[in-house]
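What follows is a single chain, given as structure tokens, in the form predicted alone.
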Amino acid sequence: MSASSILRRKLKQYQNFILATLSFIIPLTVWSIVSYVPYVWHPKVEITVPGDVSYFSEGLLVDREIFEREKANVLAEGKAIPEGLPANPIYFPAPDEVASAFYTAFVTEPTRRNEKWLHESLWDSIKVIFWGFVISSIFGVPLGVLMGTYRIFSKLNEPFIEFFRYLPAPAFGALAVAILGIHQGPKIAIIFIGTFFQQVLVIANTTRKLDPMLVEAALTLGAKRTSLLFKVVLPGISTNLFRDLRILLGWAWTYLIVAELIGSSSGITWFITQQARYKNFDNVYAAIMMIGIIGLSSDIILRLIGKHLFPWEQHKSLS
């Protein structure tokens, strides 16, 4: 057998199973070790005894030199010692505060006026999102076809695209909300120029990489430049195009926690902040992961509509 297929060789069904869970399972029992394990990190304690410190109160986190400190001074004073836990730093909840977090952000409502349920949040992120990556693709798509197919539309555009590409999307955030406005138009438009120029040079790059044979063949059967275009490279090309536009949504998710502090005050990102501005970082946590459990599933979905729409592709990897 030789080392390159030895480096590619396909795994068995159930091996796939167990390496997936295991890529959360290892990281989640790292992080219960930190939290649940006393003194593997644990630089903080919680009072449970306040003792003679005049400041110290019930549930306190104080640094555990603060801890030590106090509690030398007031043995030596021969007064009430205080008592404590180890505990972590407020930003670092537990696994299991944060599991039910997951529940009580849905069922708890807003304690101020402007403030949103958290499926409303999410609901307006994902809308972001959804419009922000579908007009990108619109336009993106065909030139980027376009690009890779013929090289006047190379030649004319990709050098713009390239010096675009460095800009950073975030520093037209005030010229967005000058041109569309404070709601959701400057927040797809930041979804759009981060994902945009990216995705032209990506599909353009995809496009070039088409057989030159399957090309040259249908040139000399006659093929005309239109029917070239939708009858060899488009189908050529598909399976690879619907796999760049499903690596280049995730892409597109990067940019939302950006994108939603331009304009108004809504989405997964406001959330996240009032949350974190009140210190309930148990809700913090299990928003942020709510994000890449919906980016997650919609790679999934989109992978399974992947294999329906190119089933040949399934074929040619059991090969």
Given for the second form:
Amino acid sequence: MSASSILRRKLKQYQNFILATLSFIIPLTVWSIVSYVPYVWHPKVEITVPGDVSYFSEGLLVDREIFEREKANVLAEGKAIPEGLPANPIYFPAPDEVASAFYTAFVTEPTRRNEKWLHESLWDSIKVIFWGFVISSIFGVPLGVLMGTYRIFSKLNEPFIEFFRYLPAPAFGALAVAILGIHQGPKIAIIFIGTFFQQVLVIANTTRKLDPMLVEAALTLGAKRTSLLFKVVLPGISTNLFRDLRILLGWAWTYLIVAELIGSSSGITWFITQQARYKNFDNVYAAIMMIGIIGLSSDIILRLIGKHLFPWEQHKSLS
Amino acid sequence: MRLTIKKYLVTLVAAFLLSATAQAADPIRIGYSDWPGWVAWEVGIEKDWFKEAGVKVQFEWFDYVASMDAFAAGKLDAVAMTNGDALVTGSTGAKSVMFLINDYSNGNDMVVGAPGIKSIKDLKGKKVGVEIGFVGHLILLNALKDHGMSEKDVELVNVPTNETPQVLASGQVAAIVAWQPNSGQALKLVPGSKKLYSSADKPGLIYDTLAATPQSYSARKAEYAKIAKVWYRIVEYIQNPKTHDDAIKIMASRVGLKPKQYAEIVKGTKILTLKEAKAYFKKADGFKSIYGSSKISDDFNVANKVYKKPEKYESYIDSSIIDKM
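Next block, the form predicted together with its partner chain, ref. the form predicted alone:
Once more the chain from above appears, this time first in line as the rest of the complex follows.
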């Protein structure tokens, strides 16, 4: 068996499934060990009995050394000894705390009339991403393909796009608010700015990678410009283009956290920043997981659509 | 059958006309953010009191700085901000009129010392984490002044206010300056840390207000008067022991906290009754008047090069609605 066939050996379906499950179980196990096994990390002590230390109170988190020092102090003075349990910093909640925050966040009924259910906030966020990405793609995909196919388009646009992609999208927040108002408009604009310029370059690059033999063959056979573009280039890059878009969609999500702080506050990332401000980190991680789950599910759906659209690609992929 | 169609058409036309007239008077757009004195507006929104008072408002929930940006961009008719920040926002072109004082900070803004630092005097020659040029900086200057010291006696480290708890915990500074919830978080996060000075030592240093654009204020003053009326209904609802808990519940849900947690934070904010607000709207020097307080903010802003020329702070204040109540 040659080296490359070992590396690229096709795995059986059940093996794939086991590996995919493990890829989640391993980090979860590490997280659980650090959370539940005492003194793996646990740099803090959570006070259960304050004893005679003046500033200790029940539930307070103190550094382990401080706890030991204060304990030694009161012991020397013959006063009541404080007691405590090993704990992690509040920035590092345990899996069960995050899981219960996850559940609670969905079932908590809004207390005010104009408050939203969590799934409604999530839906708002998904809409922002969707529109930002769709608008970006409407312009970005054709431009990218043109730039990758015809040198004149690439020379005309690429220098400026290369420049603009370095400009930080969030910095356009105030301008976006001034032009587009305070609701969804400026948020979508930030996603657009964050996605579009990368998108054009990535797609132009993908287009350029099309096998030149194909183009040459088409030209030899007498293809005209438009038919070259629509009959050869587009079908030729379609699979890679679809994959690019999948990756770029993930990119768009990373801009959501800044986008949703622009204009009036809304959506899931506003929930994250607000809860972080009040140090409710179980809620913060629960919300981060929600984004992860939505991202992964949309990616899986897109991958399935891809399989359906490009069935000939399957044998090439590693999985 | 024909009658029903006719009826249907009539209703349709009526509905159309109604919506057209409704559109004629756009709601007053108000930006508000996470500070107890402003979160209080939520009570009026939840109870539909603006509708009862016959005024159309549209409250927009923001991050504080984002709300002032939106106001400056002309996307809001009024915004909840401190008197000092009204001057800062005005210096860059977005003038405003403060016609309502919600509260003054009464302990929520603090200087928090690391363990071992017992008073402001202990800070001599040490590092203090503060967001330079903003409210916290102003508090610090006053704290130093009250203890016979000046800014030269300490070394300032520029820290965003929401990161101050971690900075204090890191042990790299001797004290930080922050407001709630950050100040409370710092005290909780760093055992043995101590409140050295707070806005309760200097009530009136920071007034929290509702400020409108001068155009909208002069054009729709009657509506702003109705908004002020609703405000005092809210104040009554918060201060009445019978309804206090319900008010806190509504406010806590706005910021995503449990009512018990939020009640603590509300305590450090002195929400003013009409009578109190009238007194603070009188012209005087010093912190007992919004005029005096704004003058001090103005001097501070010029001294710290937040803006170059003094603002005409008196033009930012209009007590005529409150005086008539």
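Everything numeric here is computed off the predicted structure, so don't read it as measured data. We call the rigid core the largest set of C-alpha positions that still match within 1.5 Å between the two forms. Positions refer to the first chain, counted from 1.
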| item | value |
| --- | --- |
| Core-superposed comparison between the two forms, Pro235 Cα displacement 2 Å or beyond | no |
| Is_shifted Gln15 between the two forms (CA, 2 Å cut-off, rigid core) | yes |
